[in-house]
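First, one chain by itself in structure tokens, the form predicted on its own.
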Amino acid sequence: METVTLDQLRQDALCILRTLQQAGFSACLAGGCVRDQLMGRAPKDYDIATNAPPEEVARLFPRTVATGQAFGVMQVVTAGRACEVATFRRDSAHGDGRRPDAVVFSGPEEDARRRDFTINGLFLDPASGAIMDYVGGRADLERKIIRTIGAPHQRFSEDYLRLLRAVRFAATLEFELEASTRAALQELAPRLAHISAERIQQELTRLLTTAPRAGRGLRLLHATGLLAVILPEVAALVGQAQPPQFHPEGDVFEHTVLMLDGLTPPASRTLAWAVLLHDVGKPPTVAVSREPDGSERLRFNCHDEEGARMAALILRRLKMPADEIAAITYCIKNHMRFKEVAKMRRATLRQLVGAPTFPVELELHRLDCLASHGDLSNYEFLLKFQDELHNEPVLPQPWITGHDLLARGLPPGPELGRWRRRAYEAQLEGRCASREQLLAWLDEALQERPRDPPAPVAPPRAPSSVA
């Protein structure tokens, strides 16, 4: 797959701008790409705003896709890459809390005033360097403030996902929420329940994977009331005490915040969600046990298994792809086994290290330790074990196959599977130096195995009486 560079995207956008301007239309860069350039950040994509109506955009470019032509939104495709081109517009009421009921094409000032936050309401003409700011966006960029354009209640009511977007921008840009914007957000937080789960998941994923301190974003979600609406299972971590000898940092929520703050953006989706949900099983499994010295201790027996079960339900609710759910829940279910790695047999260690999720699991373990007791001895043990295996495959091809076992008289079924696993473990342990030695070991072991007694012969059934 071709890798598209940021420079290619920018050149595409500039080419589209020139074509529109040469045809007599006004056109400029709009929204997030302008914000990012003013902040000295590399834009992830480029959007264009113009007074050219959609039909003129379609006429001017060889390939366009009408992604929202009724709302003046077109995709211009250049060399297989798409750039959004939107006609300046003014929106009417938003009856569904997401899209305008109708739009009227307008000029740049009206278009800016319909947008969500002041920092996203800026326009830039790259040719002249002129910036059009009708909403005070540049001042808010300098003050590092997230503020709605116009009345906060109206802006949020037009699309309730903006409630979550406000927190995401505050987290990813490390800005503060302006007071009236924050107050409206807290008041309207329950309305986020009206937004589709998939859109919520996408915004949460962007926050978790791109924020310099994703834990700060989680704190803000809780403080504004959004967390209880979209992830009540995570909100339940607040105030859940833990044994101070293992968790001097405090409750489970604080522990999760510290782990999220330790992520390095852009973090993998699997790791970010595994961190967020790895301890959701603690509140439902908490129990108090009495220690030999008479003291009491909090325990969370099987919280890893319960957490994996809960995480699967949460992620399915949020419409996460099935393969990602499987990977995330696998990491959560197995995150406690890392404390036993120094006691594991070599074969078990190789299977642990050879798992496709191991890089994520290892980083999850590292973050878990750093956000609690700080002991990285098991992490370092695994790094050393990995280094020992760097000249050989972690999980080599098995020397003994099912055909070998069938040839020795084992019937298909569970017993054959058990013997195949035993042979592979012996290979991984290094107990045999070659396939021939392993076959010799197998022949000897099979001769010594206990034989199942023959099945009893059922007595002949008495003939049934004839009525």
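Since we're looking at a predicted model, the values are computed, not measured. Basically, rigid core = biggest C-alpha set you can superpose within 1.5 Å across the two forms. Positions refer to the first chain, counted from 1. What changes on going to the form predicted in complex with ligand ATP:
Superposition of the core reveals a Cα shift of less than 2 Å for A27 between the two forms.
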The other form holds:
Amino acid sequence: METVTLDQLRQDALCILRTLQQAGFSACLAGGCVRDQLMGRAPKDYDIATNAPPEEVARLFPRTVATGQAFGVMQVVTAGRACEVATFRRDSAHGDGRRPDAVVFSGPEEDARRRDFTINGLFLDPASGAIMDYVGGRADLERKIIRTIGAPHQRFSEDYLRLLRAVRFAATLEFELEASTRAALQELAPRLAHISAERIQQELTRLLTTAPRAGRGLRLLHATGLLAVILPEVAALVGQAQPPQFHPEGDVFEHTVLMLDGLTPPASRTLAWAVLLHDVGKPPTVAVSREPDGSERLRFNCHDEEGARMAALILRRLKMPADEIAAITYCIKNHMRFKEVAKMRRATLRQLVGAPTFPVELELHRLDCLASHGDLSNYEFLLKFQDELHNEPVLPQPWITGHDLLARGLPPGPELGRWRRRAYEAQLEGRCASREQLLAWLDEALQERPRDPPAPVAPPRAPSSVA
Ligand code: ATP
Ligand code: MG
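Now that the form predicted on its own has been shown, please provide the structure of the form predicted in complex with ligand ATP.
Zooming out: every chain and molecule, the one shown earlier first.
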């Protein structure tokens, strides 16, 4: 698959801008890419805004896809890559605090004013370097401030997702929320419940995976009241005490914040969500136990299992894809096993290390240790074990499978297993040079098959799953 570089995306965007401008339209870069460029960051993608109506955009470029023609949004496709070209518009009549009901094409100033935050309301003509700033976005970029365009209460009420976006941008850009924006956000936080789960999940995932300190993002979500609305199970970690000898950092929320701060962006979303939810099973399982020396201690028996169960419910509620839920809950359910690796049998360790989620689990464990007692001995033990495994010769795939044997009339059962192992042994010993030769040997051997099953042979080792 072709990997698209940012450079190509930029070239595409510049080329599209030129075409529009040469046809007599005004056209510029808009929104996130302008903000990122002014901050000296690499934009994720490039969006174009223009006064050309959608029909003109469709006429000017050989390949366009109308993704939201009613909103004036077209994708212009160049060499298999798409760039969004949107006609300047103003949104009108937000009935339900979710999406604009109608759209009216307009000029750039109105288009800037419909956007959410001042730093997202800038336009740039890269040819001349001219910036169009109708909303004070540059000053807020300088001051590192998230401020709604216009009255915060009204702007949030038009689309409650903006409540979460404000915190997402504060976290990913490491900005502060401007005071009146923050006050309105706190007041309206419960309204985030009106927003669809998918949109919430996408914003949360972006926050968790791209913020330089996602833990600060979590603190902000809590402080603004959004966390209690969207993830009450995580809000319940606040104030949940744990034994100070293992957790000198403090309560479970504090521990989770520290772990999130340890993520390196762009973090895998499996890892980020596993970190966020790995201890949600603690508050419901907390119990006081009497230790042999008579002292009392908090315990969270089976919090890993309970946490995995709760995480599955949370993630389903947030409409996370099923395979992602399976991976995240697997990591959560397994996370306490990493404390026992030094006592594990080799076969158990091989299974642990061979799981497709292992790289994520290992990083989860490392962050877990660093955000509490700081002891990385189990982590280092696993790195060493993994190294040893890599140095073992990797066994080839068996040429002959159960299917081949069934096709030759062997009934399913232990005899079939014995023949499969014999064939694999013959392959590993190099008695046959190819699958065809091995099949010929097998057919001959099966002809001579005694009525009694062949004597059991020592099973060869299974192919290593860690290639
Ligand atoms: P990122 O780089 O993280 O994608 P972005 O600013 O490009 O950030 P998008 O969600 O891609 O964010 O949106 C593109 C632009 O559209 C924003 O910069 C903003 O101007 C506008 N926008 C997006 N969502 C909203 C919204 N809910 N309300 C108002 N304007 C919005
Ligand atoms: Mg964007």
